[in-house]
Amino acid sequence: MVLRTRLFNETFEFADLKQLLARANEEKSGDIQAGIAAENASERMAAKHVLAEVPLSALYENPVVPYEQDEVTRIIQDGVNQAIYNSVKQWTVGGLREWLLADTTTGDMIKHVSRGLTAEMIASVTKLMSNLDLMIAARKIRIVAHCANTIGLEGTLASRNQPNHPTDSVEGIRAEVFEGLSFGSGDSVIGINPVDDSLSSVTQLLEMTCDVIQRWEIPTQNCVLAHVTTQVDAISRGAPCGLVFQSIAGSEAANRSFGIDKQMIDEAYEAAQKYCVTPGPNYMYFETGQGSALSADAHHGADQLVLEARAYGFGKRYNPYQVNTVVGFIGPEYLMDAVQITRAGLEDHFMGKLTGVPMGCDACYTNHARATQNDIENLAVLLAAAGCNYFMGVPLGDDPMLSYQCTSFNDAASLRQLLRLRPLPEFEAWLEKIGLMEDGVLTAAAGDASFFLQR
């Protein structure tokens, strides 16, 4: 296949589809570090021009990691609906973009066609889209899931109550849980990143959060974001858990760097269905992030956007309740500044939805990135307008355990007010019942953690 064009009085030729995909990506510090990025804007534009004419069949036949070498590739390829694929395989990447953005193309139509797409196709069309294109296309797609409540419905925006603590103090975490709940944060999940990954610590935190949920009859789910094997051990011994978590990536080798593989997640999914205390049927929670495969030297020469799309293809196998990209957490080595973080957040949200997973975003940055809290608030507004399912909520937007900056408990409330969005319906009914919300607006009692100590 000849991958060549003449542009700006210069001829550009690309060795193969993997190189073309990398050169067509928007500038990312991770791709530059890997030595696969376009040398300049002219080469990037030429690559996009060539990519627009590539048929989807070529991307199906040439995954960035060969089928026989990688179980993530096999999961994605084996999950393709062949009848749908055959109906679109002659479309070009540019044609897919035009179809996605057409006023006559609905979300249901997109969800149908997405069953015939691979991660490479999804990443390719993403590279041809502007930020506004990504928002418009993602806005059409609603992916709804249910655990203890219903996420992804039109007009809703959820918030993960993330009460992390530098020493896993149970009382400190409980206080943070109450503060978050008082702002209406926690309908996505009450999810703790533990310092101590031991069975006893994970069990203790699951029991405490479950006690809060049961005592206050909160329609939500709990989760402790330890390694999946520790969680499965805990729930099989009777620890009360709502969602089972794991970080995932876009290649078999990258997943091995997280200490997981397909068999392990298959077993965790089976255990979640057997032991989780929530009604389901969606029990899994996954986190991803551009650059994770490169950081593990497991990217196989492919760009970080393609690897991210492949992570969603892997996660889709397990019918997750929620997935989020921790977009700026890996650091400026992979996403240098606010421009790159913003672009990646919009890309990831769109790709997750086009893949068919319920997508949220941890709009965040590390302190050595060229970004500020205003930049993250800007990204959150863009994503909420694009139909993002949920954001993180930590006290004051400053995580005291993971040492990074993200959205706060009150940011979700502000975004709901700004864009006329509501909490998840079951959670909103609970907020109204206890007096923290009325007609979609927080009451004067909101924002005070002691509300839960006075009753």
Contents of the next structure:
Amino acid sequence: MVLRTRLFNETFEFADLKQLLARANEEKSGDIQAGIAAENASERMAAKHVLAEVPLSALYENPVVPYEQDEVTRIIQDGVNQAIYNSVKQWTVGGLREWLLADTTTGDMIKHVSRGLTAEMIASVTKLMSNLDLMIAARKIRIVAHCANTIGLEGTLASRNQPNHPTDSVEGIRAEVFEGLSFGSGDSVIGINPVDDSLSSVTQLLEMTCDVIQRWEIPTQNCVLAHVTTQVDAISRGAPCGLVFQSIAGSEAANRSFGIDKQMIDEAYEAAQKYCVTPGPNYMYFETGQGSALSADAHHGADQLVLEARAYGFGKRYNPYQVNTVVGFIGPEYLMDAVQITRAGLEDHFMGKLTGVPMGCDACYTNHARATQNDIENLAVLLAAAGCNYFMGVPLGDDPMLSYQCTSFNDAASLRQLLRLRPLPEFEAWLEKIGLMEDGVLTAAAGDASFFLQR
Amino acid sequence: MMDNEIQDIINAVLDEIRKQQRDRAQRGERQPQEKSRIAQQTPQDVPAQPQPQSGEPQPPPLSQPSPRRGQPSGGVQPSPRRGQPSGGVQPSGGGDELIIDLEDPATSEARTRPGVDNPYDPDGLRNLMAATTARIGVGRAGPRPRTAALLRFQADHGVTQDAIYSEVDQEVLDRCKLFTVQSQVEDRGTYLLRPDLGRRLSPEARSLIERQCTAKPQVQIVVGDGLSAAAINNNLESILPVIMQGLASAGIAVGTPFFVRFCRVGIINEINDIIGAEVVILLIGERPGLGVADALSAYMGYQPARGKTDGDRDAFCMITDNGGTNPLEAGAYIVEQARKYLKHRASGMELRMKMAREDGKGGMNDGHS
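Just the form predicted on its own so far, so send over the form predicted together with the partner chain.
In what comes next, the whole complex appears, and the chain from above leads the way.
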């Protein structure tokens, strides 16, 4: 294989597709840390120039981690529809970009072709796309899923009510749930990241959130984001649960660092169908994020974008209700500043949608990254305009347990108002019924947690 | 023709903006002062709240954008400003100059003041707010946060930013009798961008550990700065004695504790390749949360070694007196966890599976309910 170009009279040559993909990536501190990023802007552009001419078949035949070595590769390759793949395998990456953006290409057409694509193809075309390209293309793709309600519909924006508490206090978490609900947050899920991963604690939080949902007849689902084995243990003993969660990554070794593998998630998926109290049929919730494989030293020399695309390919196997990248959580050693976090957020959302998973985003940053709340508000507006399914809702964007900042309950209401988006339809009907929303606007009673003390 | 209509509207808006800019320039740089600004905003922003038409200034409808009556100090005292053009709004009050002398908005008293105008259940709202350190009960300005809540958030972020680059106090390390080694990181900037180097010991560190530490203890304790020196400065002297004494009274042999500068969690694998302990406990500064810059984490593993990952370890986070688990309680939990490791000869996922198996046999109960 020869991968070579001249650019401004200089010759650039790339050893293999994996190296070409890494050099063609937008600048990320994680790729620099891994020693695989382009040396400079010229090399990056030369790599993109070459990548645009690569046929999809070459990417299919050269996954960044070999089929024999990695179950994530096997899941993705085995899931490809061969008839569809055969109809597009001669396309170049540059050609795929233009096809995605063409006015004649609809969301349904993209979803069809998507079944013939692998993560390497999806990551490759992403590398050739500008931020607005990513928004225009993602905007076309609506991936709709159903659990207790319907997520992903055109014109809707959901919000995960994320009522984390530094010591898992049931009262504290319930208070935050009330605050979020009073702002119209909680249609994607009422989902808690627990400090204590024990069975008793997880069960207790599932019971409390289920009690709130039942008492107020809320069309939504609950979830406690403990390790998947703890959740399965809890639900098989009768704990009331709406969605089963797990963090996932783009290589078998990276998944192992999360303490999971394909067999374990297969079993969790089965358990969810058997024990979840919600109608489904989509029962799984996954979180991802660029850099997770590298942080576990499980990146196999591949760049963080292509590994992220592979995580979506892994997640798709389980027909999830929702998937989100936790884009700025990992820290500046992978995404250095607001520019890189913004870029990654747009990339991840697009790649998830193109893979075919219902994609949201935890637009967030940590305190040691060069970013502020303004940057995250910007990213949320861009993503909401690009058709993102949901964001996190945290009291004023400050998560007191995970020690990071993301979008707030206020932001959910603000984005809906700004871009004329609505909560999920079942949830909006509920908000209207109890008097917190009217014609898509919060009423005077909204924004008051004590509203929920009346039942 | 639609285009013409739109253009007309745009022109009208632009004219209005220019007019306002001219007017503002004529009035001078500064905006009208506090009290009058509230008076202007009231009818538009809070139509539901009728304002008294006469009499003394009333508490404003938006909580605390201006002084409350009877507030001793720490409020804003509206008064005319020297040199203000005669066309400007003259606020009441007899003084000659503007005095702004504020109370600290970061006190816990200020933080727990509800921001909801007419809550359904005022006492209930206070109780909800008291149940969590999360920023609830803050109310709203349209869909956006109230001014005080917004500025407090930004202040907390500012303080946290300032804290990130601080260093662990040598006196704390001395009092805890810890010697210091360093990872392969040379400075704080590199530390943030190169976690791989923070997981490796420098050659000097390796030889110092070999010389100073007791080999093959049952439990080895390591302290690392991580992303918060304040976590070590504020908590180490509380938690370390609890762990040391707790382990000793359980008859467990503890090795020689030491401090790692520019430390990442994964470094315990390399450390234990040298020491060969059964259990390693790493106490390390967490990346600071907003306004909580001193949270400590404990990472623990059974026989950490090269190739072991997060799945082989357990983490206990948010050890702090500022809204987390207090260090004394956390220390006791860590001792208990170490005993469990020694008993089951496992940690992380493996421990969970072993305990589940024994649980299935009806052998033991989940210890930390």
